[in-house]
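One chain is shown next in structure tokens, namely the form predicted alone.
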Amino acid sequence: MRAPSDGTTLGSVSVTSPSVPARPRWTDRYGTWLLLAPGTLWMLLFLAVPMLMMVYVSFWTQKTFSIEPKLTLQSWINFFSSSTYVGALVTTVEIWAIVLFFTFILGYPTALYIGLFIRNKTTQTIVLVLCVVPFWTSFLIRVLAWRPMLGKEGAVNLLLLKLGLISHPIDVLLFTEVSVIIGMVQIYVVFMVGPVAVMLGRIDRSLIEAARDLGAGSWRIFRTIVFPLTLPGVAVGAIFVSVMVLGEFATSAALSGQKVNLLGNIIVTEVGSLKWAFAAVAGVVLTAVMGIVIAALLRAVNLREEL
């Protein structure tokens, strides 16, 4: 006899029909991409078409005060034939270098007190506030308030008399690169701090007490223990330092007094100019600079393997 096959008993033995799977619902097939949309939409809006159309304008025309949509590379010859440009693209660079550089001196040893010689946590938040008080104020005002610091009879010429350092007021601290350096270093300074102090703060204290259980010094759990385990912070402020110092304009107008051209003043004198097409130019330009560092800083440390 053949067993019926609609879930009825035969003798003592239940006899069910095989369950049909369900069929996946529409969220379960489009969820993630659903989730996905808006921020990629975002992107795309305000980020890759912007760039994708400043790319296509460096290409333009450029006119005495207009531009025409024909294609040329004449704006990207004039830039690399220029000296003022290049000099100026050979400046950003190397003033990017010695403002990340002195933030990570002076910013690595602060987020190094404040992480690890500061036990009580309340103590770590007070003092991370203490270092961004400084943005409770302008940006400007923050730059500005250097000059009468820096000038010939400003406060650390005045100090530095005082305490008989020096014999006559140091020239070369304002309206110069150093003066552009010093101004950016203060301001991005706790850039570095913040990301490097987060990572000391989750280093587990019992690695640096095993460690000197064993007999390891000071610099050795330092070198070994603390320091890489802090690179994705400094990786972060690395990021953050780069990107902020490579498309600065207003420090360097304000405390260089137009000796000191970086890429972020060329693109704001020929946008006030009408040179569209150079500025694009030189924006694509500085946008490659920040792509090349970013991607480096990226490639010494594996952000999403550390973090």
Contents of the next structure:
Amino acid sequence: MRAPSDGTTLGSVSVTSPSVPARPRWTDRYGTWLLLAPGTLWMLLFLAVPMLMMVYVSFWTQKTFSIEPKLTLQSWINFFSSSTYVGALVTTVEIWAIVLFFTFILGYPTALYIGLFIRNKTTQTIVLVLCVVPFWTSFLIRVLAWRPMLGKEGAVNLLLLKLGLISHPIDVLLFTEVSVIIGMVQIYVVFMVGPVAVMLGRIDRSLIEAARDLGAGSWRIFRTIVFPLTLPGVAVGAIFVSVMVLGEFATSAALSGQKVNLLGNIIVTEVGSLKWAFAAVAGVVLTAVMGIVIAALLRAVNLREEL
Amino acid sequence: MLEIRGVRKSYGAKRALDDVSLSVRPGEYLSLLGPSGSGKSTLLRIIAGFERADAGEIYLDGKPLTAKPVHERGVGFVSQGFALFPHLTVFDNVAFGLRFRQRNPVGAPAEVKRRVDEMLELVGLGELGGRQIAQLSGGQKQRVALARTLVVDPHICLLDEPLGALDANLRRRMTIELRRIHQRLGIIFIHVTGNEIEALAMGERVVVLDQGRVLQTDAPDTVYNRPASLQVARFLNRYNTFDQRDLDGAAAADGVSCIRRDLIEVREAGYRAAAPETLTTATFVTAEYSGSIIVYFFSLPSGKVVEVEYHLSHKRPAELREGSAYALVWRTDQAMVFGSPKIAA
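Would you mind giving the form predicted together with the partner chain, to go alongside the form predicted alone above?
Let us now look at the entire complex, which starts with that chain.
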């Protein structure tokens, strides 16, 4: 060992040496809290407080064009005794379940292809980006583009007629639940493909080789190894899709011809006619449904352990 | 009996295996030694069926293997990273092959349990069947991987750098375990490694591979004492190599002289070589002490470093002064001379 001999070395040593007791700086003591503060404040101001406000307002008294801060259960009673609103709740859940099912059925094989069969990482990224290309146009255009596709004289019917597969145009394609479901699945399927493809890309190829080496066939390997390992991706994708579908109102407004009313549409209508208390009830119900769905999905797959 | 005949494999312009032929005796423990990129893993993957050879054939007990898909070969493969299924327990990992193989899967849960438990017992993990993979240490994972492969009764067990992921202590324990397990099962084990000591310790025979070619196939002590070529001598990491210009006088014929580190004697400068001896003069640089062995480092005028090893159990350490010249002496007949001096450069 060589002893430090020149002054500069000694000088720099004394700064860090324990002989000079380091004064604990205030950043050390409060650093954690300081770093947490902006995010916490933001969440409190723009998430927690509005949510509580919404719950609070749902108990206010609704007059024709105004609300009064007099607490009452009237809006809640009205909501659950009206077949229209309970029906909207049922439709919302129904459409959510169907859309989720189809995003999975269409999204999973797509992700499987991207994540497992495309070997080249660059190609993989390019294909994933291609999936997002529809998002380069506005939401409204994407939804409205389905009208000329699905209408009575739309592209789909024309094509089927030309091919001789049908003799009369199908008229349930547009302005029905079917069109709403088609529109939603098309928009949201990407949110299922992304997370699943990421999980698939993370599966070590040697696991699949090992399973093959042990004598298992492809279907067995998929069922027992690949699929279980992508479940966290499925859960994340399902959460994305669920949150977006449950809060939807634009697709159903544009493609159902006012025939399909979701909770989102109810809220828009009620807010439009200044029925704040009522809109708040629908908002609370919708938030509760989302909470239950997310909790159930998180329960089914332990994301914290698997991600 | 496993026969590999004329196997070739290229990746684009790179030749991974160049006409490799080998025959492995029934029940043999074979080490496959080579530096990274020598093609040793490729050969293993071709035997397992993960890769297809461009040419050549592999016969297992006389039957051609290359046309068979991976899951019908009966060749067990333990990969370097163990490749355990992270979402299954130890028991379910080991049971995977028995339950899910396409050819005569074992349906009865009792039979599965009996065989899995027996195999876990054999690899020394009797108690750990219920554990999750994430709860295991490196050595335990290695054992699970081994049990998972062996439980389906493969004809051959291929081990790709099986000890590479383990620390030094575990490595020693696992070598003993591996040999014990091999003895119990009596099937062919092929052990790929880049570590010469591991290759010599484990194999009944050692195959030395470089740039896709087999350089030598022999018993460990033959490989160690009589390497077939300069490259083999270099991989062994035990030999000093000398061009003729490094040596005093016309001591040897043309070519490169190889002499094992522990066969060199250090003498005072000015020592005169007797007839059967070869001598070179070198400057002492430093010594490295590692328990039972001390290694002295010398440098030749050409800049080449020479390592001399004294086994302290039968030699006293020499008192050497840094920067001084010494005579390095060895018996000429113990050195080996290979090829032309050009390849040494």
